[in-house]
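We begin with a single chain expressed as structure tokens, specifically the form predicted alone.
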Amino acid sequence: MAIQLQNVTYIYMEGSVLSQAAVSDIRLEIQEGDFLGMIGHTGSGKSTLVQLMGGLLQPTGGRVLVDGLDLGDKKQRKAARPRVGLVFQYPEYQLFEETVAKDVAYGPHNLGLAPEEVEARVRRAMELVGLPYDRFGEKSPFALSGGEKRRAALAGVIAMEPRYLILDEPMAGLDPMGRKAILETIAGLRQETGCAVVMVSHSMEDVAQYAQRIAVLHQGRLVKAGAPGEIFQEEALLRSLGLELPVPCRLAAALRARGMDVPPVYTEEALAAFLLERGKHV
């Protein structure tokens, strides 16, 4: 089971004279249960790429294929769709009913399960985003927080019980214990779950703290993918697509500079670590 994206071109307006490629030649596997980060600087074709993973847009060359089914077949479509969940910037501003509970079983009624079952998924997908349906399943979506809306309009796309969650941005405008919140909620809902997760961030700590591999996007191309301690070695590389390191491995190379020897590190909760474990030695 895996979205594969199989040597994927996207050309907007083809055939014009303001034709432009806003990814060429992609090739990617996201398996079940991964968590790919993807970053790159603005107009790298991160946002495109995450449309074409949901079928909302149609690969202009190669083909994506989830769970074997081809997005570009319109049947086959149609039944790959309830698979992936996209989450969108500032996805609060896609809430609409009068209750939070009537948002959230907005997808799983249109799937055509039975009341009984969209009330469980209902229930669990709240639970799940920390929104206890007895205490918010009757408030106005409109009246939540910051915070509350965007995980309500998460949980709208649990409820749907994808099998790949994908997320463009999901933290953007958050104060950063709104960004903690949402990425623990995320990491939590695949360890829940199962589901794979894709995440696209202008963080490279978020990135850092919670992918298992990262792509990095330039100009429409995929650059390279890795594990994120093989992607943040390469430094001169970040650097010249206009990205930088996660503030930990800035912080350990200015410690390498003054002389202390500290292994690669790209997390805080890592070098946190090593400092502790080598004061005990001082």
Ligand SMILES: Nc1ncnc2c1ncn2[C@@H]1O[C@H](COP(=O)(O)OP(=O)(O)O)[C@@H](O)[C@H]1O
The other form holds:
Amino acid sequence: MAIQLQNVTYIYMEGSVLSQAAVSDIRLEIQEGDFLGMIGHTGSGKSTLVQLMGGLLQPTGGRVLVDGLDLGDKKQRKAARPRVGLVFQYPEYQLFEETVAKDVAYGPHNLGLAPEEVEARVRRAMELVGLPYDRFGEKSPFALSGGEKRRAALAGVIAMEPRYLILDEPMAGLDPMGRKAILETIAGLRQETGCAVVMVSHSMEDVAQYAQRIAVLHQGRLVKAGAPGEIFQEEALLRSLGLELPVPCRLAAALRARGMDVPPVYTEEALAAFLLERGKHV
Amino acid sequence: MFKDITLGQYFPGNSPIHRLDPRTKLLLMIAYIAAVFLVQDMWLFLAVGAFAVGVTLLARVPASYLWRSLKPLRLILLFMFVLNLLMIQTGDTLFHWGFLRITEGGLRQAFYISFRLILLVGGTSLVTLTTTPIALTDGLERLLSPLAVFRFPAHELAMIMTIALRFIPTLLEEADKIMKAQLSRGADLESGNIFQRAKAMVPILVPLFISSFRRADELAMAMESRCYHGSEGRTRMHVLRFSRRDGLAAAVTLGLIALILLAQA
Ligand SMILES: Nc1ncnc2c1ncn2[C@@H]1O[C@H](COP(=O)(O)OP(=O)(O)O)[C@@H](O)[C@H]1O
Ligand SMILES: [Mg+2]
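The form predicted alone done, now the form predicted in complex with this ligand:
Starting with the chain above, the whole complex follows.
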């Protein structure tokens, strides 16, 4: 069971003078339970790839399979859609209902579930994103703060209980507290339900901390995919693609440059643990 | 989903026609439209057509672009042709079958109306193909500004048009995004009767309206913070000036139209 991208290519406005491949010849697999971080410069094709995985764009070349269902086929696409939950950039702009509860219920309702099941899912999803049903259920989504709106929109997708949750820059434009809330929600959801997560992010630190695997995109091509340790070893490559290393990596490098023998680390915790351990021996 | 919609059909270029003052083009377009309506003779239609072809060549606009603007006209053209052919009953009968009677006058009128429509749409398309929307609204504003004496809001109208033109692609993009977001939440926009479909549009229209209002608000704020206060005392970055080229274009066009109408009289 997996999302499989088989040599996927996508060209916007095919046949026009402006046409260009936004995504070319990408081969990638997202296994069940995976946490894939997707990084790349603006315009590298991340959002296009996200939409291809959700079956909202049909590949110009190649195939996208979700649990073996071909998204190029209308019937199979319909069957596959509920398995893939897409959270677009600035998802709060899709809120439309009178109350938060009704808005979160929109997706489950469209799945044709029984009212009790819809209600149960709405409660669970709202709880999970930190908007308790009893306090926020009857509020208008437009009366919420920016961060709360974002969480309400996230709940709307989570309530569909997708097997694969795909998020396009879910933390963009939020304050540090809001970012943390979203990240922990995603991690918590994955732990609870075992769903796979694909997260596009510009924050190397977040990707380094949460992702099991990282895919690096550049000009529509998959430059490299691998474990965070592998990816963040390639400093020169990342720099040449306009990407930075996570702050802990850079800090470790700075310490190394001053003669401290720091092992390759890329998360805050790992670096802190090393420094603490070392402090004990000095 | 909206990628096929192209608005404002400007064809970038640097031809003599492109470089004409937009006011010249608008005024000559009016004269041209008048001529198209006044002409009542097959040969003179051909003369007007030749003029339009001449301008097209001079503007170096590919025929395919002109064709594209005429394409939506096909049905109306067919309808008008058949209507005139069957309804106008003057002159000799050419064909008679049951209650259908086609006369010489009807046939002539059917052809005239078709030519008129083609020349009309083709000619006006030439103006929009060779003038940027911004230049067009600019020209329109200047032409209408004398009406300000009668409190006609020429500047405001032009500003509204400019803003609308600027935001149409943004809105389409936004609509596309929201539609995709709701589709991935299982929205079904394609099945059901007309009421169910209208209802299914609510989750797209509500966010679209909200974001339009937000955008309008932000734009108003941005304009005010840059001291926009309407037309009063406002000077222009690009001042429209008639040049010799405009005089020449006017002379040639008006001369030709005068000749054509004289020939008819
Ligand atoms: N709707 C669209 N129409 C035409 N080109 C597009 C469209 N969306 C994206 N592109 C182009 O495709 C490329 C990839 O864009 P995108 O997938 O949005 O990248 P990212 O999300 O990594 O910033 C860019 O060059 C962009 O200009
Ligand atoms: Mg993007």
